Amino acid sequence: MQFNHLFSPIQIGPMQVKNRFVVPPMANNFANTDGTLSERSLQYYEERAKGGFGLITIEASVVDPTSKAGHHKPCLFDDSVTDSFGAVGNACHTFGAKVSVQLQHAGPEGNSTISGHPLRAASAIPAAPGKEVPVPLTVEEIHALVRRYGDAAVRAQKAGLDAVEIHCAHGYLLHSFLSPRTNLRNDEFGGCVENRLRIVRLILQEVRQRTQGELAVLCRINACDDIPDGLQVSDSAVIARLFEEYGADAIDLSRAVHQRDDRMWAPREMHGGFSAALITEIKQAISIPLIAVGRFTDPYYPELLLEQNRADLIAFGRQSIADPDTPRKIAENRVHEIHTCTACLQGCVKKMFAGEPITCLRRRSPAERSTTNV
């Protein structure tokens, strides 16, 4: 089987990727306390730009101080941070991949112990039963933080990145806005879907305009959240339509909130590829590129969703982390040798949720381990 439409550039916004591989943004732990990225995050994003990923996206960061949410999360809030930024993405520019950082405030799933700030949310619904009630923004404070992540944005530019990208997904901040489970608002943020969708559209126009439409600017949202009264794939078409609309150059499409972890993080029993039937469907309702995240462990299936127009571009998430070279391999014709992540989730997920730096029990040899250890 050839797999031209993988290795075909495309054009996203401003962006030319050369190949549909994509390294989407995934926590590791390796961040130093204070939001820079450390010589282990250069480490780890140059061996995926060195393997081949077109397209490498720095794993969320946070765009405000009082929603830091891990000890060892990249933030975005301070000047002092873009010299780290900075070194990652030309180490990653040397390989020929381009670089994302992801734009995130975490909401009602974060951690008000660490952030030493109460959760906040569009309303005051808890991010699962049980869990604390975040207080809901006031009008004022939405309008300072569509200006922080604008603020963040052009720190992202200042380091010579390529593209931001916004994270409307997985039951954080933005998604909180997105639903109407979650926005039981009664001003101009909640009620209509356009309502619920303006912080958004709000945010990419503060970014496109404080960046001088320099950067691509892509949105993270759910192809479905997965439980009761949550956004559906029809809801997230007409999402994914209107970020289009508002100025989105390209949709990031993930799935569900942490309440079904498994249909996120897709345990061993979940085939690859088995969102297909969402990705298609959203496909269908906008024009600008869409990258297919859903176990994507070996270059067949996303080679035929990029040939049938299904997709645009790959994410291939923890395979990446099983084998950061998964793209050079495919090029040379070993996909035989292809490390294939078995989805167990102990080195990375377990991990990440503890707060430990992140490995990969697939990699156990010196030999196939990198400096990251992952």
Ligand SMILES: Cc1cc2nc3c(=O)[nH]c(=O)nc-3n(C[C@H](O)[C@H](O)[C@H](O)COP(=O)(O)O)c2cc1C
The other form holds:
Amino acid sequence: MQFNHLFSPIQIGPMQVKNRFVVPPMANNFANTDGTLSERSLQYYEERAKGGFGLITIEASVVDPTSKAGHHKPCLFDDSVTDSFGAVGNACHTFGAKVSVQLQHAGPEGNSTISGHPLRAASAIPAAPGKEVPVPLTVEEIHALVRRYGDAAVRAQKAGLDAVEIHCAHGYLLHSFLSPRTNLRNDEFGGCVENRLRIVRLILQEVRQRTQGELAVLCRINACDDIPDGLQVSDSAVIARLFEEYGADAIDLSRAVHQRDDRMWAPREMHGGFSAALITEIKQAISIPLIAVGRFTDPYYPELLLEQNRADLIAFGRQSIADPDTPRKIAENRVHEIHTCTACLQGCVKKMFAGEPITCLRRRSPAERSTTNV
Ligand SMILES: Cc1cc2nc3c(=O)[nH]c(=O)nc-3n(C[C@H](O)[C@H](O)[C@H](O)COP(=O)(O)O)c2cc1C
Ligand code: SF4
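Could I have the structure of this protein in the form predicted in complex with the ligand, to go alongside the form predicted alone above?
Below is the whole assembly, all chains and molecules, this chain first.
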């Protein structure tokens, strides 16, 4: 099989990406406690750029100091971090990759013990039954937060990055506004769809205006929430279409809230492309590029999805942890040499939740493991 679609360039707003291989945002706990990206962060991202990924997304980075939910989360709420993001960007650019950073407020999925501040959300609905009840944001606080997203995007731009991704998925703050399950507001930020999406519309406007259209702006959304009263794919198709109308340059399509982590980072029994029907439904709703994700470990079904115009780019999440050289091996006709992610979750997700640097049980030989970052 030829992989011509996977290796063709694509335009995302003002950013041209050399191929369709994406590293999605993945928290790794390599950042320093002061919110800067560390030397280890740099080596980790650089290794994936060297391995041939066209678009590298720096993990969820905190836009508001009251919502830092982990000691090793990178932060973009202070100018002191900009150089460290710039160093990562430069390292990846050397290998022809474009670099995006995901902007996040953890909202009801935060950690008030670590942040020292109460959890915040659209309404007082906890992330899961029995969990801490968040405090709704006031209208004034919403407008201040919108400016913080703009500040963070300007820092990303000053660092020389190519794109920012607004995290609107997985039950974090912005997602809590999108879903009628978690948004019970009766002001202009709640009620009908356009009211529930208003906070993201304001963020998109703010980011575009403050960065003069020079940064690509992506939105990560859920294809569905995978819980009975959460967003369904029909809701998400409308959200994707409206985000396009509001000025998003691409949709990065994930799925599930953390109550359904078995759909967010699927286990071994789920095969690559298990979300294909949902991906296709969202693709039909928009004309901007769509990034698909979900247990992809080899190039075959990804190439087919691109050829059939059911997706535009393919994110290899855990596969990029397990083998950062995946695109290069495919390009060099060495598919059989790819170290395949087994979806064991033991090195990556387990460590991430423990607040420790991620590892991978699948990474190469023990000797190599001792000299590489993951
Ligand atoms: C260790 C780890 C950390 C993650 N952190 C983030 C994150 O910061 N932001 C986000 O939107 N998704 C995050 N994800 C989800 C991935 O971006 C991706 O959507 C998910 O792993 C499914 O892709 P895969 O099956 O190719 O691994 C994370 C996943 C893993 C495994
Ligand atoms: S630790 Fe397991 S699930 Fe995580 S990337 Fe490695 S092989 Fe995949």
